Ligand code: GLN
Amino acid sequence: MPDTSSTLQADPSNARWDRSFFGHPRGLSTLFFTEMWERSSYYGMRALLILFMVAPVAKGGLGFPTSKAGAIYGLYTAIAYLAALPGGWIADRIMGQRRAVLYGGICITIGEFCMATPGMVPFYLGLATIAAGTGLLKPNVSTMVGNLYSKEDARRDGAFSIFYMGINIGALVAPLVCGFLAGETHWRNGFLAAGIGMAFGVAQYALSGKYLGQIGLTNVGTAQDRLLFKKVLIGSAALILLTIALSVSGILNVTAERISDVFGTALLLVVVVFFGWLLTSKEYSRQERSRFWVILVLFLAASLFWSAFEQAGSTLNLFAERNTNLRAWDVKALGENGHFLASYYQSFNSMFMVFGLAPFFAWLWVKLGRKNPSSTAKFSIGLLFAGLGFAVLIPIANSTNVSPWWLTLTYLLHTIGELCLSPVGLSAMTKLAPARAIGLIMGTWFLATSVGNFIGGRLASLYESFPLPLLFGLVAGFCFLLSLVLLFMIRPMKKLSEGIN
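The form predicted alone - chain by itself:
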């Protein structure tokens, strides 16, 4: 076997010869640990966010009503993923994926430290900075994973499943660590821990970037692109700072709910305009536009899935704290430190993945070989399990002090659904996208997550004013309906994708 240490990363097609990281290229380890630390930071903070906002001021919280906290939560998570769209463009045209990931990690670190600082201005500034950093890092680290392989490489889906393990190791540990440090009153300690974790991720990425070779270093931007980027960056930063200052001072009398409504309308317009341009642009060939229709269908399915799944940090987090008997799982031998906290539930999804499900699915997709279901079929299965996760809660939705096993079952079903959809979707985007627009298309995938997060946050704001059985039933029903629709679209989708799907 030839020595690939120097030539492997310069030409991604040569990745088939490198099997030094569990049968995969060594560069996968760099991206694996970068994403692990970034997700650790994100999920550690997310596990606390809505609980911190609704907690009374006397207990270290912000004392927001649930309607306001849900709106802010939905806005933040939606913007964090919406930022992946310009983040992909910036990488494609301005700085390349490599530097975009580095700068994104630095922004997230700064944002987490802002969250750990008392005061409303640092709180909102921290949310804005983390969202911007996530938009730079998320789409581009995933893009580089795809670039390690040729489109025909059978290890591709398995690589994204391994990559997903990195996400879930971070998401497993972080809510436990951040939740333990935050307790029920020391919330800012949890945010500080999330910032320290991201700092480790940035250091790891900088030190092990050599294993990526030339991947992510190139861009095709023009001088006009760079000038436009600088103007937009300065203008956006000034607008964000001015809005935060005016809002906190009370001069700008707007509510989180109103901002959320405006953002929701703008988000819908972004989706319509973006896909309208993508499907009609003469910049792309007929074959490429045909594949964009596949991306649109998968986008809609993923948006609905994430609107259900991402309620883990909002609606289900509130259900854990207000309707679940958390004391049933206290470890009394540890005294006060043995209390089981609502934030700990945020680790369950990743616990199921790390301890069995993710390795099983990574093995399963390879084992099935030619019998491997299409991406559309896997999406249908994912939506089915997302719906089941909410359906099981309907009978006990109005109860209080319910057994913690109910939510445990919900998270198990959602985890199965996620593994059928999320890593498969990441892989599908990298296969369907034209090489010159792969960052932009990866941003499209995270745009679906943005839409889902926004809807999930708005649903959380209805927690106190809407019957929970009806709320859970509507979510489950829409998931079941679209799952059925996708089953009938498997053949047309294969035809549109011309064998790739």
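To test you: the structure above is the form predicted alone. What is the structure of the form predicted in complex with the ligand?
Here we give the lone chain, stripped of any partners or molecules.
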């Protein structure tokens, strides 16, 4: 008798039919935990990054000026998300999603361990390796979630909600653990913990990969693609070596802001050229191109939203450390002098999300039924809340020792905004993109996060040189303005997307 269990195991439809993980394929649990560990590593490290860079050397930090730290923070987070574009391509053409996620996880683990090693070279090398690993892992793990289901399978949306929970459980726990281990002087313990977390994720992924059946094993690359990949790989290795040489010789120390300027210009060019091509390409029909206009508007709105929201790890992290009375919340369980740390705030967004807001919004959108606002309207609301999160800080932005409740309110408002924009945007992209360009359009979505993170980092660079009430006011003002513009665009956007919205 043939071994039916193993034949079924190798059959992709088996992975799809399975219902053993909350009614979903067991493969979803593999991807859920992989993303949970990856996000915990990402957010655990990110919670400490800017604080570590600005902390004086005597307190175990790097002693960077805030302007330099902000520039590096913006570059790192922007590149980590930008890397999703080549990361998706590499999976599609070179190695398939399965291996891309594995290699991505290994890169991240190595990168975190580098960060835990003293010295400037391991620091920059660690950042670069983590960004590359994130680009390989993040887009491809999401693609595999989608591939677990056939086009008709009604469980797909639910699967993404479960998956988003995985993201936020990781993002909730890690800043607390890494923040606690790092304290105010032992930063590298936090990075070590982030690396160990990712190592757990890699082990879990390798051991439970069998539940994914045949998903993510193939690629559609040609010999030409592989040649191109080799060339780019060699070029990148040369670039990394050059970066090491520059940082060893001290040049990189002087020019972090300059590198950031160059990168910002390049990013702007990428956006302009990319959309210019997309909107005029004869490869797409008129109807498809009119939907690309909708994508452009949503892209711009998302870029501004993430520019405000992603300041969580930069400006708002500094505001927690420098302007907030962290001693107001004693945490006696943490010991005699146990008190709240700035990094703990990084968990608030996920805490609000997991304990209440995500289920509430899932319920609300269903409840509203036909009165459910359009994607454009929801983006407008998202921007409104992003702006409100900053507006509430304006009156106290010049004060020190402010109550911890202010930032708590900001994170609550930002989480409401995120739920109006982030899942809605993901779903709108999949609906508006032609099937043959779905990977590209998903990459565009991550490009908006990349732009947002870059601007968020650059704004943190201004923390000491620009009046804070004005900085927060400007961020709020831009969000309100675009929120208003979007309100007027609800109708034209509906027309442009011809019923899809």
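Numbering follows the first chain given and starts at 1. All values derive from a computational prediction rather than experimental measurement. Take the two forms, find the largest set of C-alpha atoms that superpose within 1.5 Å, and that set is the rigid core.
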Taking the rigid core as the frame, does A358 move its C-alpha by 2 Å or more between the two forms?
no
Answer yes if the Cα of D92 shifts by 2 angstroms or more between the two forms on a rigid-core superposition, and no otherwise.
yes
Superposing on the rigid core, is the Cα displacement of A386 between the two forms 2 Å or more?
no
